[in-house]
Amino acid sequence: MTKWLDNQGPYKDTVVSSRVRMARNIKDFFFPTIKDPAGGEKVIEKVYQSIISANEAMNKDFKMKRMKDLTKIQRLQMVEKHLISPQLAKHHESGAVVYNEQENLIIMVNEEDHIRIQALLPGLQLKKVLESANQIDDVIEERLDYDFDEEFGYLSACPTNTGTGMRASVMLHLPALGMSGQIHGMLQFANKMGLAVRGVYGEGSDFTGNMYQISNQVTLGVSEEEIIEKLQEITMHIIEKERSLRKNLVKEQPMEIEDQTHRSLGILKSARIISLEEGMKLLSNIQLGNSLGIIKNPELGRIHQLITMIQPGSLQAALGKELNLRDLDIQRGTLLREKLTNI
């Protein structure tokens, strides 16, 4: 059960999950970036061990996949629920994975650097992932000596993550400030106040959807919490103003947004081809209406698992087998009509 997926979190309206992310590096190996399978392999099951060896709970909570052992499509898919980077996903050689069974505490090992620690929660919770993140990271440090300096923190095999080695992020939705065109303005404000700004899976992803993921850039010379703390205050106001321009999208152009959200869900009430960006557009302007009450059912809270069950990797793990792109778009039109039939 991927458990941020539920978008029942604090400001579910335009927030759909809290991240932070710890990268950190066991002393004597070489960073993953070079090939080193068999020290590769001792950091999987050092890592490991530290976790399940923490206590009962954590030794039944607690899987562990080696990426080579998963089908592209596998790999894809968790890609898409966030429980691995695409580039962990790419280079799965001596690449690892270890979450638990709510897929809200996940342990990449191997991917950029030895071990990168992942906290998930839906809505706006940073201080509650951070602290999340720390137990766990706590857990692995009791039990493996890190690569940590007295002067610039703990190391990394990426200079931009030196320091805490933390990215904190939160996933919005802001569909009205699209609308409006006040979209880049908003992003360039963000950048100027030290965020980055990315798609829904990071790094060279895009804008689909409405979706967008803001995150820290910096690590080095800043606390945790100084870090928490500037994201919560840059997203609180993000979020009022794309609350205020939705409440002036309904006062000023209330038919055409209630025609927007109808239109789109009769579109994908019956159409039998729908690509992904047509799929994350419609279902976009659909949780629009939902937060602005044109649309009350309390399955359109839990959109965002819908929006996830739509991926490429999503389906054809569901179905368990590749498709191609004329295929993709036939299945994703299936899903969707049997999802919302009922609303």
Given for the second form:
Protein chains: 2
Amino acid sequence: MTKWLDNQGPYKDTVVSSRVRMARNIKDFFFPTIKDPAGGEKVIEKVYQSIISANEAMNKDFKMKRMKDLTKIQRLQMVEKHLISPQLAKHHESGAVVYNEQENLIIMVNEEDHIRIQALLPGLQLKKVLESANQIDDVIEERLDYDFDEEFGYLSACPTNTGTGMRASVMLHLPALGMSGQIHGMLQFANKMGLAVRGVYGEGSDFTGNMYQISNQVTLGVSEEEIIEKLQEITMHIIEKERSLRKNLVKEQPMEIEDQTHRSLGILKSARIISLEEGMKLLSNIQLGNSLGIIKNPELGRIHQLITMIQPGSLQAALGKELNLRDLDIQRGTLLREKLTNI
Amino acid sequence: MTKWLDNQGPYKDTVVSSRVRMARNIKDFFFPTIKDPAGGEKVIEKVYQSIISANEAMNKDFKMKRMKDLTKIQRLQMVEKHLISPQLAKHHESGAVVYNEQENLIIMVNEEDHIRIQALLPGLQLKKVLESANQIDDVIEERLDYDFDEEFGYLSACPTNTGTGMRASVMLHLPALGMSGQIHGMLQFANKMGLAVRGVYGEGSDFTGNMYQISNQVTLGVSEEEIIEKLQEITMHIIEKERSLRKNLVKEQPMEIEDQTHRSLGILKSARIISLEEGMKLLSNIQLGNSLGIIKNPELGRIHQLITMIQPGSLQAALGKELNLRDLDIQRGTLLREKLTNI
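What I would like now is the form predicted together with another copy of the chain, since the data block earlier showed the form predicted on its own; can you produce it?
Everything in the complex follows now, all chains and molecules, and the chain you saw is the first one.
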């Protein structure tokens, strides 16, 4: 369970979550891309101490996990929950993650940079999520010396992160744009406006479940506020388009949408074998049906939880063992049936 | 509702029903294929009187409907319930049908022949169904003069019906043969043995819902008992093959069959729009699931009822108005949901 997903934010009908990520490095240590186990371990200790020594609340709230102490399945589950990046899961010798109980304030240690602060909130809350990330950033900066250049800003292992070192992103659910085929034009538009678009699960180019992550690409020569404002503006534009297409759907094909919603819920409640792709598609359908008021249950937050829970890592972590594709599909069917049986 | 379908007969897992049809003509009247309205009306009266004058029970049990007094929708529904043939529904100026309360003893009047006696029973009961048809045949023959030739037997408007004038048929549900692709070889075998194979609903070559009707083709030079025995023998062979394939399915793909059953029932209980083809396919799936003991409800007889009820004529007759294809699909969804909601 990803606790913060149960809360619902503004524009919940289209925006699943907002995220801000900051890249920071500590003076006098090699970048993590250079092999230095002793240095890497010191960085982990310094970062963790800076958090839990900040105050009693943070001491209680945050915990740390070293990648090397986790199984492959546990790391995969953390990727699916957006706790860590696929890169950190893969290069796990000297990596670690520090995160709070809600799992929405996260510090990845020794990924590409020494420190990657991540803050997440449900719905469209870019300013608030920036504030949250800034608070963590301040806590660490008070205690550690960042690699900072007056001219270039925060230095980073990868030049594209230099400057503010910040990436802001929104995770969007855009079924009507997907169904109408207008999504491609919309993604091209976002690209032209300097934003990157990728899928949320599986490979980056895979938009199963009509889920899209849109983020800024430029971090140098712009302020954090400018990045947020631009992303907010383009997101609002996409939301309006998606909402207008949904209105058309309800007006022109009310019975088809009702059919799609109830049929999808019917399958989710009864099937014994569900592939990841089908599961994502069916959950996307009931997400849309919920947004349109066709069904009230399950609630949006619960559907977002289920999207995470049916991913391969989460399914295997729940059983505590590796599963082949077929057994994953059966386990996915069992989980969905159990979770939706009383709805 | 087709009352007799609620009962279940031998080999109910594969045999929906058995039917015997007899072609008879009355002396001194033109065959119905020759236009003679006054003569046609006399034939109707004679046949109807011969039935209701037989005894008090039959007088109470049987009723008569003239085709011209029925709407196109009502005639279509009667075709779907196997009360009348498509030919009688089409050439409806001088046609009529006499049938009992259970709707399984039927006399079509002025179809291709003056009299077509039909008897139906659930499951594989060819001998019993022949007895039933013979009883009706005897009742009429005591009161009317049949066109009978010592050498050729019963004379008929179409030479292929001359002789016994009898066609026996079984309606089979063969999903495992369908799924395995072995159905084609089986149908070729039946053809080679002198039997005709057609679909049950829609055009004769359309095997939606894995439903097949197998009947004798030759009526001259063989006895009624020989026809029945041969059909019974080949039907038993097909049943054994179907059952053995089902056993394999359960052994090799138990989870897939369970998935297919529950998924199909889930869709039937929740969808808002269901095409005839999809409805037939889903009902075929739960029919198989029921035969294999995966679900107990709905019962087989109820499923067979539903197959009739979702046909276009029955849906329109229930509402008392013509519907376009889209509205038929919506009405079909509504009916299935209502009938299956508590299962």
